[in-house]
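Presented below, as structure tokens, is a lone chain in the form predicted alone.
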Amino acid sequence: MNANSAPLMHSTTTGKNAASENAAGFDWWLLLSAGALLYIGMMMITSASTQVGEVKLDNPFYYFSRHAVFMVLGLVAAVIVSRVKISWWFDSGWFLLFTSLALLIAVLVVGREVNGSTRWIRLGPVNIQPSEIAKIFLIGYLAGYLVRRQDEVRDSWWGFFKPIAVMFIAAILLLIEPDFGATVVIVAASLGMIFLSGAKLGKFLVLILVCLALGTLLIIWKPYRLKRLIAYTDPWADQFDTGYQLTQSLIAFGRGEWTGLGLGQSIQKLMFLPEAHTDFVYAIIAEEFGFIGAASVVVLFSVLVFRGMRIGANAEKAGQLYSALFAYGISLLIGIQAFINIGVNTGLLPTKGLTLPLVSYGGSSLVMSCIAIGILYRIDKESRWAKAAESADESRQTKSKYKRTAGPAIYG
């Protein structure tokens, strides 16, 4: 597609193709997998947080009630976003970028520090985590840039590195908080989008090497990151200090075996495993539902990410390049974050503070994850509408041609 042509972000609907729109349907697998993960999250937050809620706040259902409120807000936000045309996101690229950077700067100025990190802005009874908002907004901006400057990104080194420079600024702000996990997720998703946009392989490999070198420097630069990495290689060597969280998580997996101890029967959630209802809720799922339950969550995320990428591919076939890249970026965000969280819980990756999308406790993460699903739903609907309209046009053209050529022979 010519990048200078209108990127066919959405199809205009009229009364003529209303019936086609209604018949186009939507991706049931996307909604079912997302809904199942939300349900699992609600169930597991209830189970994993009762003890910590009772001990710290004298209310065993404190976290459950807040999670329920955030889930309702997230679902309402998803419905609202699903009504917004994708063209609005494309036209609002600069707004998305400046809002993201403004939020990341604001949290450093007026943010609330928790466990040594300044990641939250307190607004009355709730804490807003700007990095969660920035993830979606930056991906929306980057998709628009890659569409507008498609030829430049492919053919020019300067054009290739300009969007990387923007993401680098956001990454620096995230590292100052510090939020190394969010940085990795955003950078990895951005790299994936740039690759899928058609960037040449040689440039992409150079970029990968640069990112790996910078990542290594960042790990060495901060002693606590290096300490975590060393502890990850053998957590049992220091199981009561640097390896404590991972060893407790692994114990939960060991207790769960194949079928688990049963809902509510976890031992590790009884103040043994820190962050059992947030970053390490997957370990509690494994303990209470065993390998079968843990594997089911992996399957659900695989379905969700696959359907998201499929939605992007369908949008690209319909000529909606911006929608396609946006869908790819959102799918990569969800998939990469889920992969890192599960990898951390199982000891495959060093410990890093990242929630499990749609499952873990955390208002900003939950609401923005729901919004991401709402955007994917809208992209799917618009590409289906475009396909239905195209089929209707082809049908009318075929009928018109048939009448012109066959009509006189039949009625003559």
Second form
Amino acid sequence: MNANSAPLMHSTTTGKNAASENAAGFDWWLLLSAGALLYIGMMMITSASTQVGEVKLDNPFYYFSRHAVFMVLGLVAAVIVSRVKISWWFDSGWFLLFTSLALLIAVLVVGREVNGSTRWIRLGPVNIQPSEIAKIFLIGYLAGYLVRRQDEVRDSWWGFFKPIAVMFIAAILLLIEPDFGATVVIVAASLGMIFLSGAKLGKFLVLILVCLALGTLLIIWKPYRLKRLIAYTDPWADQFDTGYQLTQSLIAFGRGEWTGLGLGQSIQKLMFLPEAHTDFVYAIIAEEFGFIGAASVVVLFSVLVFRGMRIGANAEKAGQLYSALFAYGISLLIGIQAFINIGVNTGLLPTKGLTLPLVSYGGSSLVMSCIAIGILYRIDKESRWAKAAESADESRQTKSKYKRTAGPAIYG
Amino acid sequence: MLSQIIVQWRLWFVVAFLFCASVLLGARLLQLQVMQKDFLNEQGDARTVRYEDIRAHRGMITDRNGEPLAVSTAVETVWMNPKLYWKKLKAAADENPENYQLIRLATQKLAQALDVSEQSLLTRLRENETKGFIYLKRKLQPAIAQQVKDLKVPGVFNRREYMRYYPAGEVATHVLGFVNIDEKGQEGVELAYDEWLQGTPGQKKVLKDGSDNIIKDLALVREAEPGKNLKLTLDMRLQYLAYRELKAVVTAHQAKAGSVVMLDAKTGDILAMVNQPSYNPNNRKNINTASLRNRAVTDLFEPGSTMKPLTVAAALETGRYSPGTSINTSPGYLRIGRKNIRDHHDYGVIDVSSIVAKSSNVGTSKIALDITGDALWDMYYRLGFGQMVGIGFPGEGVGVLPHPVKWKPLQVATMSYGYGLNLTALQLAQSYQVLANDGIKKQAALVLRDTIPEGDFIMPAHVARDVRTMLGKVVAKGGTGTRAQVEAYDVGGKTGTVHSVGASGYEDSSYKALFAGIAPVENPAVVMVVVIVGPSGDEYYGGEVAAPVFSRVISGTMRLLNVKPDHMPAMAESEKRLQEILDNHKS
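Provide the structure of the form predicted in complex with the partner chain, given the form predicted alone shown above.
The complete assembly is shown below, putting the previous chain first.
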């Protein structure tokens, strides 16, 4: 099916971007939006955490300094990752899978319990959050599987079921922690990848229904999830207990109005809104910079995700199918997590312990977000190189031939 | 081919899906930040905007010369939120053992700074663990409060308060009274003029953070109106002097109590008003209630012989008596019904002047019976007995001045020498002020007046002058009050010694020694009443116990007030010598 649509797409972009997307270039929009988000994160964490650091740890710059260290680590990691060939990820599928599962099991065995969840492994001075690592690694693994077994996935139920079974195991491990938020993000991103990989729509619909049914079961099974779900529908009904965090967050949005109170002027961060520097940093952005600031962050994420998807599409055109799926997966991961986090902050979704990628305080999240950007950058570069090589080939052979095929496609 | 795997529409579908998600978020932002902002701001304000009282500075009380008597100084009160403390301690114990130790250490130091044992502090915090507010220590010196604050014990806060301080201590405390810990007047002038002094607290609108700290002053709702200052008529120099002498005599005679009241003869201003026993208003830990009373104003007593000059004034006013009128007091007693009225001696036939000088009960009774009880009562009433003086002091005594439908002779007689009625030291001083001011009563006052009232006519000036002359003779050689004499000044006064009234009537061995006097007697500057209750020992007569107090206080008072001496041989001598030196120098 659609046998003639691919050349159409292929030639269109090649024709347009042959000049701008040369081998030396890179995706400015991607790096700019990611950089802007990192910068906003740094600034807002400093603003939101001075009071809580002062009160809890007697050091107003505790969170700032730690975040700064992690940012340096993240940037270094991103640079290193951008030097790793994508083929390495492709070849290391099993390694990625087993590392993820091993970490997710390890956290259940040796992890630290905080607020009833076991999500962190203490490693010297830092706490590692395996779910953050697992997210990227599992996406990397899944992309590989979908490429390797593309025919199997599309044609047989068994082939379709196998990768899903693997993700299902990871999801169960995450739910044991419990980390419902990470589960949702990883499952949703996986579904998106399976969809983009060309799975049959019928099968896909069945899968969606199964996921929804399981999700519903999970919510009913654990009463606290149901309580949270109910709390978010009307936070004001129980504003001093289950609805407390959300009402405080909503107040932050309301107070921000159009232009915000100004940097550092947030009131909600002053021991009203819990987790103001981590999961609810977006509410503080909205309070200090108003609708304009909050909407800007949404726009930045949209740009980032759109560029990520575009990098995937370009890789696809360059024939790098694994890179394409990996890029889609990563973009979806970032996009969905950002959407859920902002949704939670604004009361659109029930409360979950999810960070805002690149922005929130949290070492594992920050470093892995940087690595994700590093991978996208690498995919972008490799597709550019491939394109450059291809067009060099073409121009070396016959330019006229290329033009002939391209011509009718553009105008016809 | 790739194209066979990833179909373009699927990509667009996903991108469109994500785009819709962003639009949804944007719409939600608009809804929250624009449409619901009023509701959300209201909710936010309900959690953060608070109204705080601004305490008004209580007015200062000063004496007539502006000397501060009661002043409010800024102090710090340390309060605590025990709930927060235990929460923080528990959190530290769970997460940060080092921090836990620091908090424990700081708590220990806090107990030290507050001068309590650590154990009792912890017990108190434990008992109040569900509360969000307890006072740790009120009214600490700012320096100590700062030390406490620097310990950074979780849940400990400071608050600015005012403390009332009385520089004059026990000397003026009965007049001033005191305030409670919230600066509400409890006694004395502090109570009587509470509204005037306290002012109105203001209110400000503030923003508080989640730990109850003020982060921002939003608006001043109402400015605190500081209390107004109050200037009393007291002259602290005289007050100190009177207090010193009273305390000395009460101690020397081991008396139960005592009072001195001094009025300005021309204006009625209360220049001094002191009592024993007294107390230190700045440290009221161990006071007993007996020492709290401003006895000069609240305590009633029978005035005894100090009434005789007033009885004589009533007689002179009739015109039928003059200072020289002779009265036969023989045989030294007067039998009325079954009761004998006695003198110390049989004075024989003496004039009215001598009746006062010798303090003859018989003579006074005879005069009173002659002019009738109504005339006597009328004079007493006009002088203010049986009525409040009206200085606005809490618990001011009224006294009893009986007015029977039909006077019995014995009642008239005893009333003429000061029994069967009672009054306060202030009332007695007020009546002598009339004598001192040529018959014009100027109402006594404790708060300095802008204009002195014209006064009320009570008796003709010549009557008042005649009585004053008689008072001078009481103090002169041969009178009962010789120990009231003051060097260089001619003073006058009347002694009194009365049996105290106990549970079973008059007590034989318990007396009140009284002296009411005027100085100088010719051109009076001050009027003074001395009451010594229950002097024990050999001396108990007014002339022996109370008169010396008058002498000593008046002697100092005359100098302090720059009153011209009536005679000063020493000065005349030195002037003469100066003249001689000057003369020698010239020649």
